[in-house]
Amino acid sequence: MKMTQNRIPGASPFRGSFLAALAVFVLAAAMPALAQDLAQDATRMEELEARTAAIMEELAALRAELELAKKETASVEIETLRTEVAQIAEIAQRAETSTLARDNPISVTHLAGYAAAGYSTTKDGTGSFDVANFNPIFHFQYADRILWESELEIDVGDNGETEVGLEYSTIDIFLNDNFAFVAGKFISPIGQFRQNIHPSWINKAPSAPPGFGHDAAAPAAEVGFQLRGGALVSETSKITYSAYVGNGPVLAVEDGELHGIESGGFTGDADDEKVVGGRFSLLPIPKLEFGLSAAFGDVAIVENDGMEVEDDAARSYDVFGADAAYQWNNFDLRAEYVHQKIGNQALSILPEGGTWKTWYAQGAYKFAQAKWEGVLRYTDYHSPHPEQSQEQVLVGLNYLLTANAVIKLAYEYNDGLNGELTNKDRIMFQIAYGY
């Protein structure tokens, strides 16, 4: 059988041949540039490969360093911490510490006292701004075995000149419950105003009671040594006690007068003789005191119209004194008297003594809703200088804007010698404070 051989219809063998050569000839001609891509490709490849580690190594060393920091800084913070808590442990202990001598202290600074300030004018006279003080009053007590408390009086003079006096300073020691031992320079104990009222927010009048100022009739102060203290007498009664040893009281001269007896404390002793005195009162039942006051000893003349007198010859001086006291509901109700005399001497620059005494009763109300307190006072002083003696009766109105501070108005009817201040009557306003 005779085969045939199959062929595309229009091609012939020569055409064949020449494309076959055809795509020979540019495949050899392209083998060399493509080689070329070929090479740069893998260089690249290789340098991409390089770059690639080496940025696997950076990462890696920037890993290792940002763990070391973070270890660092960890060690920073819990270190800071443990500083912080430190500090939080101590400022807790501190407090705790605080705490505990807050509640059993073993020594206390306290700082109180009091100021004023008032005007006054007088019947047909011409009116001023005549009160401007401040007393100040520090205590320091350790334990429950000694106190230090003093007083100072700093006041505004008439010719604006400041004036500063200490009122009383003292060491004091509690031998017990029921006695104290005190030294120094302290108030008198001679019956109730000078000790316990006088102060201006405490006293319910804006003046004294004639005669318990300065130089009159009622001791205000003492150097020397007091024991003091109080009892139980059954569960509502009570006895109080006081007895002191001092220099005692000086004596001036004026015009060939007893100036008065000057009793303010003094650390001087001219005659050498000691006044030894006291004050004892019972309480029946509470807020209803009686007391009696008495001292005895020797004065001296230490001054004659300015000139210090020496050696001038020692005189008997005795002090005596009566008080009571109620307060009931809204009333308070208290009354006081006391005197000293001097007595004569012969052999002295100035042989005549001399007495000065007085007394008061006072009594006050409080009001509506005890913001407001009427008070009315008596009083009747005698002096060995008829100029001095005076009878006083004083009418006041208080507004009590707290506990501790009060303004006062009040009137003063006064009856003395004529032309002498003590027989014009008097209106005193007053702002007192204490703290």
Contents of the next structure:
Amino acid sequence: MKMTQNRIPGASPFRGSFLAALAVFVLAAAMPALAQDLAQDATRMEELEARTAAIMEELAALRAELELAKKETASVEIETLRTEVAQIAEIAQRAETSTLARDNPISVTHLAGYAAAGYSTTKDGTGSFDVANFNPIFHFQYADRILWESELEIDVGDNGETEVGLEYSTIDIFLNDNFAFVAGKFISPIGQFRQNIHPSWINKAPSAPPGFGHDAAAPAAEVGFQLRGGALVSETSKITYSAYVGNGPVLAVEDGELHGIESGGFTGDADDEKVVGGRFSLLPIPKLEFGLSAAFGDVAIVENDGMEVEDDAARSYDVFGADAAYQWNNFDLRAEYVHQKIGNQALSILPEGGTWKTWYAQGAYKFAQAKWEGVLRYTDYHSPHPEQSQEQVLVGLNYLLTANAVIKLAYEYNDGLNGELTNKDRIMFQIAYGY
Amino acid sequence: MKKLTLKTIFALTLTVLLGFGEFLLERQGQAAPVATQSDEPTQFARGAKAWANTCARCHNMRDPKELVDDQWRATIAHMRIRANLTGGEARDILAFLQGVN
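Starting from the form predicted on its own shown above, please give the structure in the form predicted in complex with its partner chain.
To see the whole picture, the full complex is given below, headed by that same chain.
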């Protein structure tokens, strides 16, 4: 051990050659083994490669199989769906061709209408639930040619009796894009309030402006023929027109006075002279409308203190109206004037005529996401009978449950003849729903 | 005498109106009162505009989703009479309502 130790540090040339030879020998002896190892590694690699290739191939085959399997199940599913859809389509088709079809291509029946309930109380008077009515509207339309429209007025009177009235019933024929022919009992086309504003879900106040009720300044309805339509004048402006001929109103005498003009629409014509009239309006811009209305004809007295009167001399009857409406942002503004004038007739049981006239202006404003609406209305109604005349300011607040269901609360400041109901302030509450 | 003059004026006005209507019809070449579904996208756009301009003039705007297609047909026919719509306006508005309801 010691000797070896000594030999290395003091290496002689001989010892060096010996060591080199030994190294060569060892190397030479190791070479074949190394070569053999390398050869073995190479074969192993080849083997591995082959195996990997085989695995890859297998994987590809598996994948292909999987895809195929997937496709097969999918196409089965699609097929099932297809048959189901076809079955449903067939059912739908059958439903459509049945008499209950919702999309019948020719005729449509439709039910609309409105209902109201209300409570009102006069200052220093008693209050009552004074409104309970519903007005069903029936529509039967044939193609785009004919519409039959009819509205009933079903009301509980203060005596508890149910009253049924025919508000209107007309057959409308669309002649062309600009004219429709209307026949039957229709709402008077004079002005705006009676035609377009009076339904409770539309009227922003719980009451009609004084003079626009029954037998007052504004004609209510007419039985006859009407021709109406509209035409575009430019991109933004249009005109509308309604012209009618009808039996006209009748007069009733009470306590030696003309009580009022009964204009509810009659199928008889006591005076034998037809009333002709109409309305023309211009919309210079889309939400601004100016209208003028007029009617002329004859009327006669048909009743005297509840007794029928025959062959009373006919007298002249004139109507004039002017109206304007404008919608701007959340504001809705409208105003309307109308009068009905009865001429004198020396040969009549009551020679003196008279004029019933009224006008109102109304502003409404929607706020709080259009859920609330404030209303202010001023009306000045003049009748030949002082106890009917009335000046009124109405302040109202409405809550809109939906666009067609509204809860109204209003206060009327009334100024009429002392001691008359027309002189008593009133609080009103109403719920109205149009469907 | 007065009555006669008024009636004559009225008859004349009516004649003029009728003539005007016919003139407009000829000018616009749209004599057919039956719905034509030809120009759908522009009809829809025209309908949307006419609806916005017209349908809240007398009452609150009614939600197009309130009614199904055929109910809108009857309602628009009703409104065509009530609001003196032209046939064109009625068809455009109907196309719009049936498109969004």
